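What follows is one chain in structure tokens, specifically the form predicted on its own.
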Amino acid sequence: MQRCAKDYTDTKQFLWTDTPAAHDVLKAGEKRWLKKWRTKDINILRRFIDEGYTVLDSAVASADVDKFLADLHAALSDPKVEFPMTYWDDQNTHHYDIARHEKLGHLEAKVLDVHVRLSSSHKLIFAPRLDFLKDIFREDPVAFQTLYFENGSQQGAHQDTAFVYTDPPYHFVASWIALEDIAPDTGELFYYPGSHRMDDLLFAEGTKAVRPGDPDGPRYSATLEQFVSEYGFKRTRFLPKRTDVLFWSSDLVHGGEQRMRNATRRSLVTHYCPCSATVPYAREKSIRPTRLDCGGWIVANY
């Protein structure tokens, strides 16, 4: 793998929060921002812009949560209704697979894109206080991609910017809505704060996005984590009480914590890219993104 610095010449494939001079930008635009935003809620911004990610807490309704867990759990247990999921077996198998109860429990098992099946699911993806990436991309925001998980991920530390592609490459944003309260040892989010402004590391093609098959692909987790122990940067583990969501740039270090019991951790994960970008899937004229009775907008690939 080799490292490189970001290249911040075009700035137009960054969102601004991303740039060296998204404080500048900021600063420019609060008095406009303040007329709807607490002070509060700039800060959010700020946290963004230096960490990487922000928390809002109490962010969705509890009866929505409520309500999208009771139509999900039915569904997979539908023989009429075929959730795509994917996951990997004892035998470090990856599988392409119907969602079903049964098959939650696998290694980085995830429900795919619940948001085009599931209406209930789109008062949680654009909830009121999530209003705030309209300030992020300065547009209205398309939710792409969604991923379900029962329990932990166990996945190894990552970037979003080597498996999501968006052009331009760094516009999108990620969610992480806790759909129960998290604790200890379940598999829980980590993160590094800051480890989005690191240089980048590229692939075997000479780009951040690892392909199948990359000879740099096995040892890339353990090369990251190596990276951001040379620039000091320190894991922060997530236990948000149900409600509470977690917002973080495309290029934020973060994985899984090792499952140490039999606990769920009920989650959403939600990509956000701004109208203007397109994800690859989307690139045919006839994919283009719905708009909801909520104001969000959804693209999917099917």
Ligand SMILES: O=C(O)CCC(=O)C(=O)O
The other form holds:
Amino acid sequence: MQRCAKDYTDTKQFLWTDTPAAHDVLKAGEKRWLKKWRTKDINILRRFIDEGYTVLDSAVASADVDKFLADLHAALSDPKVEFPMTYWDDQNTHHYDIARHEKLGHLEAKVLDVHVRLSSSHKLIFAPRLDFLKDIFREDPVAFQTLYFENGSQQGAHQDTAFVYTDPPYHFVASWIALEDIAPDTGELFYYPGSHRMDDLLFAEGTKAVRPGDPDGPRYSATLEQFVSEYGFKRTRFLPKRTDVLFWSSDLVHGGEQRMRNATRRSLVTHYCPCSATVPYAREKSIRPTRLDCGGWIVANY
Ligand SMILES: O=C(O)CCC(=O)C(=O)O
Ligand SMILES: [Fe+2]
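Now show me the form predicted in complex with the named molecule, since the one above was the form predicted on its own.
Now the complete complex, all chains and molecules, led by this one.
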């Protein structure tokens, strides 16, 4: 893979928090911060700028987690309900399938886009504390992809920019909502603080996004791990309490640890972009975001 410095002179490509000027912007806005900014603790933003991730403790309501999990598990047991999911089987074949309990333990098993199927997900993905996203986007966020994990994904190290696209690029942030206390060895999320500011690694066609059949694809995670270690970034494991929420910047290197024991690791990932950004699938299918009663915006691919 080719290494290429990020061109920060093209400021429109980046969210302000990801630019080298981010701390100046924050300082300039700091006086107004108490009144105008949604984040009541400015260190949360500082950490997001410097480390590419931040954590909000107890950011969603426990009762809302209960309701969401009850609705989801009822849907997965109901033969009349067909939610989509993807996973890899033991023969290394990728599947797009109907989500059922017994398939949730497969490698990278994800139930897709629950935000357009279960209204009880809205209280989680648009919980008031998650308004923090408006400070990063300076406009309303649109939830454009959700992934439910019953177990650890065991997904190799990656940057979401290899798989998730927005126009302008880098214009998205992910949230990871802990739906139970997460124990070690359950395939917990890992990440490398600061890695969102590394040079870009480009695939064979010169893109940050991986294309089907790309010759660099099979070695991508190993190459990225090597790159991260050259920078000296330290691998950190996320062992949150139920209702804690982690946010990561589009280019933060992360993945799922190996599962060393048979235990659940329930979590909900949401990718959000600013209202003015576009997601290719929405443009191609001419679908526009829908506004929910709670004020949040959603769009979905599946
Ligand atoms: O939760 C995990 O194990 C990884 C999730 C992830 O990388 C993602 O959804 O982008
Ligand atoms: Fe990811």
